[in-house]
Structure formats: structure tokens, C-alpha cells
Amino acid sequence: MEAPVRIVDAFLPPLLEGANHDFAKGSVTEVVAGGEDACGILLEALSGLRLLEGGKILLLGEDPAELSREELCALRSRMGVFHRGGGLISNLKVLENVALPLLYHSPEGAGAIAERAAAALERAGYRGNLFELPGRLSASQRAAAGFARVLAADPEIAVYDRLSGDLHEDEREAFLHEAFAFHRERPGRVTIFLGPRAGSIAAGGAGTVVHLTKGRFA
């Protein structure tokens, strides 16, 4: 079985250079980058909003440079991506934040999102005004809001882009252990831990290390 997630013969320079790896089905994997910028340019890469220079990140068997726009759309919103301090639009407020993606994508009524939008919130640990603006957050608190929205999505594939970067450490091993807990609700989900060291996934559970050295994968 094609694995969900593909890098195949990958050259982005000077963080690519004919990369090749498979993210299982099922997987859990930490990325160890080797950089900050490194983090957040590979994570483009796998969004599918960084074109490759060569090669192909194959998303759920899709290529997204081959795709159109709406295609692109439509397979995005089968991913959850979790943004460095929580990639907030910052003239919207929480809840919206949350739910935004959600409207474009899914079936459901507005309150029936905002309602799925919350609970999110809940469970990913806000504790705050659903409706403040994201400027006036906590480090944590904007953390919370990045996550609410992976977890709201119910993704078959998660990226998490240092999602415990700017945390304390009893609060960094809550948001690991709830997205272990997530990760294993659906099966199959290939969840993705980018970071710039490794050990960031310690304390959430068993996952596979790999590290992106010289442009390739070991």
C-alpha cells in the first residue's frame, strides 16, 4: 500500500537535494530539521505551498504542483497543519479561527461548526474567551487555538510545526500526549512532528526519528 505521504527524489536547495522518505500509514514520525527556518520551509513544502525545484511530495497519491486550484483546496482540507504559535489570523477572533476551515470544507451548518469549533477548544486545553482576538493571547493560549483547529478538522494527515516550541514543559507533555491520543482515534492518520532537535515527541509516545541532514533523510 502507497504510503499517505511521499518524498520522492526531492530537490528544494539547500534544505532538499534528492530527498526520499515514506511517512507510513499510520506513522507517527519526528522531523529533526536542523533549523528553525528549515522547520517552517518543509512544512510549506508538504502543505504543498513551496513548489519543489525537482521531484515530488506525493500527498494522499496527489502531486500538488499538478493540481488545480480547487483540487489543491480539496486535498489540503484532508490535512491539519499546526503553524509555530499557533498560526492565527489575527482580525479574527478564536472561535472563527477555529472554525474557518471547517466552513469551506465541511457539510455542516454554521452553529453545528461553531459547536465542533468549541469543543475543539475544550479538549485542546483554552482556557480564555472564545471570542478574543489573538493578539491578546498567551504564548499558550495561541498554542491551544493552533491545535483546537488540527483537532477540529479530524485530518488524515497532521503536521505540527514545533508545536511545543514556546511552552512550558508540563504544558508541552499535555499538547504531546493529546495529539498522540488524537493520532490514534483515526486509523491510519500519518501524523508529522517538525522540530529543529530532537526529543520534542518524548514525552507523547512511541514514534519514529528521522533526521534531515545535507539535503536527505536519515
Second form
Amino acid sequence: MEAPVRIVDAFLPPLLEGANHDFAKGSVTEVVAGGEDACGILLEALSGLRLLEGGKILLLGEDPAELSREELCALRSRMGVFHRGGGLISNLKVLENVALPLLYHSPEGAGAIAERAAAALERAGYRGNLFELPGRLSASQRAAAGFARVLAADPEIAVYDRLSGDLHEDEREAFLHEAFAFHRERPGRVTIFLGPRAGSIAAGGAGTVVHLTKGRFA
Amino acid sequence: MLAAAGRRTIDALTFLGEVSLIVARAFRELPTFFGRGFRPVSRVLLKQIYFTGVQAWGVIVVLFFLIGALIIRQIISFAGVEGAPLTGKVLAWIVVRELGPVLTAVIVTARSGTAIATELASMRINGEIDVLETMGIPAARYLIMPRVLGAAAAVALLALYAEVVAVAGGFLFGAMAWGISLEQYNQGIVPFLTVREAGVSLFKSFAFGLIVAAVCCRQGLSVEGGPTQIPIAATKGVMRSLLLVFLVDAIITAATLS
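Structure of the form predicted in complex with the partner chain, given the form predicted on its own:
Expanding to the full complex; the earlier chain stays at the top.
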């Protein structure tokens, strides 16, 4: 059975230099990228925003570099990405931020999507005004809203870029607890945590830790 | 010096190429409008039309009413009241051919152009465009198409509205100040206002709307560096939009005046 996320002889110096790794179905992996910038670049490579100089990254059996724009959009709709700090769109209110990918990709009604987004925000621990713009939110509220966007999308691949970066210890624990619970809800879901340094992310809930050193996974 | 001139020419051509590409992208996205992402994209489109067209309504009414009145005053000052048919003709001529489309574009550049450039520059610097792409939402469809086509449609409608207000305002002012009758006024306007004149005016306005939105999108999306670049993008967006609007106005006027 092919792994949903495969990195094959990936070459994107200096971050990836012939890197290989399979993220197996149902796995939780913490990738220690070795630096803040490295996390960002790795996320771009994993989501097909940055093309490799050599090798390939296969997502759900597809190589993003070979897909048409429509196919790439469809593939990305099956992924949920938590961007550092939440990655909220500044001119959309909190609820709209969470609902946006669903409104774009799903045929579900707007009312049902709004309900789903509100439920995801509650589950992510967002306590605040649903109709607030991101500029007025605290760091933890922004992170909660970004996390809720992943929860609402129910993706096959969930990638968290520095999930706990700006959070207090108790908030971090709560987020991780919820992220692991969410992972278990969908059989076969691949969860990848990207972090600059070795942490206790995957250790908190059965997973593997891989280090990206000298361009390769170890 | 020659090298510098060459570099500037290349920069200007590259800029024009990029702006044209943005307009082309907006139109290329149009057939997919009712496809995937219709709901959020149509929301952005309506917001753009509302912001550009509806919210600028008050300014346009006041400005063009005054323009109508001022033009009538100037004509009366040299042609006298007996030249009443001329007032309508000259007013319609100036407003429909030039001032309507151009001034509307200037107002929209000042209001919506800066907003577009600032908003997109801020989104770019904060990495929000990448966030949209990772969600499978292409920037061209979600950000560019509704802004460019929404602004163009709004400018065309605003200009039409502005022209009506200026002509009506001119008549009201002339009627109240010098007792010019509607019949006298119409003698000048009706023969002039052909479908061709109205069509050229509408075409100009739509083209100016495309230019303003595309230039400001280009300036906003090409920002690199920190937040200090955001106001620079807005200023450049305004200046370049105005320059292109006047340039295209000259070209269209030269091509359509026979």
C-alpha cells in the first residue's frame, strides 16, 4: 500500500538533498526541520507551492508538479494545513476564515458550512467573537481559528507548521490533545507536525520523530 | 544615458506586459465563475462592486452636479442666455466624451485603487496569498478576477451615472439661474447624444476600470519585503493608474474622433 505522502530523492538545496521519506497511512510524524525558515520551505514543498529541483513529493499518489491548476486545487482541498500563527486571511472575519475553503470546494449549503465552522471553532478552543477580524485577535485566538480551519476541512493529510509556536504550555497541550484526537477520527489520515527543534509533539501521542539534517531525513 | 533610457523602456514594457497579463487572467477566469468556488468569488465580486460603485456614489453626485453647474455658468458667460442650446451641447460633449469616464476613473483610483493595492500588498507580505493557494484557492480566481472585473463594471456604471447627474445638474442650474427651458437645453443634447457617443463613453469607462484595478493589483501583488513597502505600492498604483488612464484616454479619443 503506497504511503499518502512520499518524498522521493527530493532535491531542494540546502534543505533537501536527495531526501527520502514515506509518511505511512494513519501515521503521526514530527519532522524536526532544524530552523524556522526550514519549516516554512518544507511546508511550501509539501503543499506544492515550491517546486523541487529534483526528485518528487507525491501527495495521495499525485505529483503536484505534474498536475493542472484545477487538479492541484482539488488535491489541496484534500489537505489541511495549519500555518504558523494560524494563517488567517486578514480581510475575512473569523467564521469566514474557517468557512472559506469549505465554501470554495464543498457543495454543502452555506448554512450547514457556517454551523460546521462554528463547531470547529468551539472544538479548537476559540473563545471570542466569531465575527471579529483577525487583526483584533490574540495569538492564541488566531492559532485556534487556524486550527479550526483544519478541523472543519476533515482532510486526508493534516500538516501543522509550528502549531505550538506562540502558545502557552496549557494551550499547547490542549491543541495537541485535540490534534491527536482529530487524527484518530479518520482512518488512514496522515498527520505531520513541522517544528524547528525536537519537541514533545509526537511523543505526546504515539508517533515518530524524524530529523531533517544535511538535506536528508534521519 | 542611453543605457538608462533603454532600461526604463524595458521596465515600462515589462510593466505593461504584466498589467495586460492580469487583465487577460481576469477574463480567462470568467468562464469558470459559475464553477468551483462560485460562492466566495461572487462575494468578493459583489463587495468590490459595492465598495467601488455604491460607496463612491455620494462623491460622484456632488462632484458631477457641481461640474454640470460650473460648465453651464462658463458657457452662459461667453455665449449669453440666447446660446441656451449650446449649453446642452457643450455640456454633453465635455462630460460624456471626457470628464465622465476620466474623472470617475480618477475618483475610483483614489478610493478603490489605493484600497486594492494596499489590501493585496498586505496579504502578500503576511503570506496570505500562499495560505489561499494551500487551501486550493487560486489567487487569480479569488483575488484578481473579482477585483478587476468588479471595478471595471463599477466604473462603467458610475461614469454613466455621473454623466446623467452632470447633464441634469447643468439643466437644473441653468433653469433656476437663467430660466433655460428643457426644450432649449435638449436642442443641443439630443442630436449629439448618439448611441456611438454613449458606447464610446461606456467603453472608455470600462477600460479605465480595468486599468485602475489591474495596475493596483499588479502593484499590490509584486510587493516584497516588509510593511513599509505597502504605502509605496499604493502610491505607485495610483500614479501609474492615472498615467495609463490618461494615455489610453488619448489613444481612444484619437481613434474615435473623426
